[in-house]
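Have a look below at one chain only, the form predicted on its own, in structure tokens format.
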Amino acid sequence: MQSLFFAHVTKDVLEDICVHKIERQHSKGETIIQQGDPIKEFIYLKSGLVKLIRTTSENKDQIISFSKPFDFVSVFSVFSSEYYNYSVIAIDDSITCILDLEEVKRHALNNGHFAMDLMYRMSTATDHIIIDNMEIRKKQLKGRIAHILLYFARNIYKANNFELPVSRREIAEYIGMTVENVIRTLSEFRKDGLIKIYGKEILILNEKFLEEVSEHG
């Protein structure tokens, strides 16, 4: 775990923060965190995938980011908000890791080296999150679709084939096009021979040619 996390602590200031640790299971499509709870936790993804959803005023869900194991599912408001801005889902059956919230601030306090540690991984999270959405938002529907895929593929299971773990709905929630475009474009790049797809599993064919529509589509 140490490696994992937290590079600049010792194995007893490891063992203060994990003792009370709490491992937890969640079934696909339960809640996690529901925006507007009580921060009191600090919760690591130790296995499957989620995603990060905040409910608008008109109370519509829009997808922020996908977190994959090892990530720090609470850390956008932990340090910034009594309650959470933010609700957290299960897409795949996961475990959560909880530790101690007021144990891990007090030895961010206690240890720069520590906090900096925790400030590395706030600030990569929210450049993934701001470096992904600029670039889905540069590209047309193609490039948009493309890129969702190659970035499942890639990032999340390693793999050209695997299952879709969101709907075609949620695909078009979280680049901004409508449900209807992303079912033509995903069947445009089955019938070009990009893909191939069985109800929610996707196979890669060309995955060079993929990368160029997500480039330049």
The other form holds:
Number of protein chains: 2
Amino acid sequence: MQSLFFAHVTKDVLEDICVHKIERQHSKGETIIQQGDPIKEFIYLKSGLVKLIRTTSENKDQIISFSKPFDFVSVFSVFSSEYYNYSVIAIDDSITCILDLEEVKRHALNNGHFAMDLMYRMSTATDHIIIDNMEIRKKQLKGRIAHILLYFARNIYKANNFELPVSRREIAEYIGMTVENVIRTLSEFRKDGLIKIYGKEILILNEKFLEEVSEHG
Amino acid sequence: MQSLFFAHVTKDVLEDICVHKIERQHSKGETIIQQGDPIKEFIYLKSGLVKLIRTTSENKDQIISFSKPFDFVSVFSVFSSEYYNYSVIAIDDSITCILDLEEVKRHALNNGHFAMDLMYRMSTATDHIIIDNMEIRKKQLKGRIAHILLYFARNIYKANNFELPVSRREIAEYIGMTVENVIRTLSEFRKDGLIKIYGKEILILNEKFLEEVSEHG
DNA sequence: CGCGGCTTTGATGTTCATCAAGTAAAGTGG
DNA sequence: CCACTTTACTTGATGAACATCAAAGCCGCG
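Which structure goes with the form predicted in complex with the DNA, now that we have seen the form predicted on its own?
Okay, now the whole complex, with that chain kicking things off.
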């Protein structure tokens, strides 16, 4: 396993933790964690891409965040709740690594470095979720669309052309607007020469200006 | 110190941690933590009420959350960042308790129970922030106002009449709407007999219906 | 007293959701 | 493999929700 994963934990400790590691395959669309399930495992993403979602009382889905490889999938609640209050769904074919939660806890109890690394990782993850949500909240439609395009280009694919891993609906569920307006805005960006669109293929033509839109509407 | 504070830590360990505890007085409006400051201390709230805010690039304030006594004030970023990416401001006269961050980290390193308790507390706090933000995002104006009224009534004051600790502007900054619309909605609730308003004094007359509005607009 | 901040109300315009309707794409069963 | 159904995508028209602008009252404070 990666020394990337836990910076200050020695190899043998890590191996000890991962003795009972299980890998699980998930195909696109599959539910990895179901909101309401008891939290018994500690899960991280090895490959693929997943979304964390919440189903509201009106049965609408809200996307909380996306996770890429080596992010924890059990990001939050794991150490503070008995049940998941969110679902995790694969948006690409994915592989997760699963550790027994009690075992992870036991190790954290006995190994301060492991505990601290864990804390660091969890804290980083939740920080990003919070800050990102605040960022999205302050923007309006165009800014939000620009934001998510730049997010995929920079954080996920590190390229200016990429295949959108999410549907228009999912974008809408992430930024908190309607599908129609997501589409309208994408079309507008296309007409304005900011991006090219071929179905799910996106090519960012004018990153500077997209950045501008993301910042100041 | 409270055994409330850390459930699984023995008294002498706790006393050891708190040897260098400093208490600090803050009067209403005072800045306790300034966004951008280096994180050197671990802070929790002993009495009073504070708000966590973020100043956006357009110099507008967004309120991330409120914290009540025995909440950590250094809620997030403490274990994942060198600098605060939010400010903390007293909205009532408050007393904070300040521990040296390095010392807290050292204890977490050496005492698994302490580390786990810390993790639990941090995780609980960030969970609430995330879930609350998602809740607010899915509602519209009326629902958001109802939500915050119930929040103060239930979580902070545990009573149906209370003095609003925040200005209309601050409510606006929390729910992400304008001051004018906050006021208009409060007036509407008053006219509809849901609440009474005398300046900052709020009396909730029809909690059931307010709940209804919070849930379904 | 007068100034600045907080509150309130009204009028107007912008942003966005909703509804409707149609095309394209993708899965499904015979 | 084709007809069939469903799901995703797209555009336009309309109305609702909300921001913005303007103006005035209130209150605490130097």
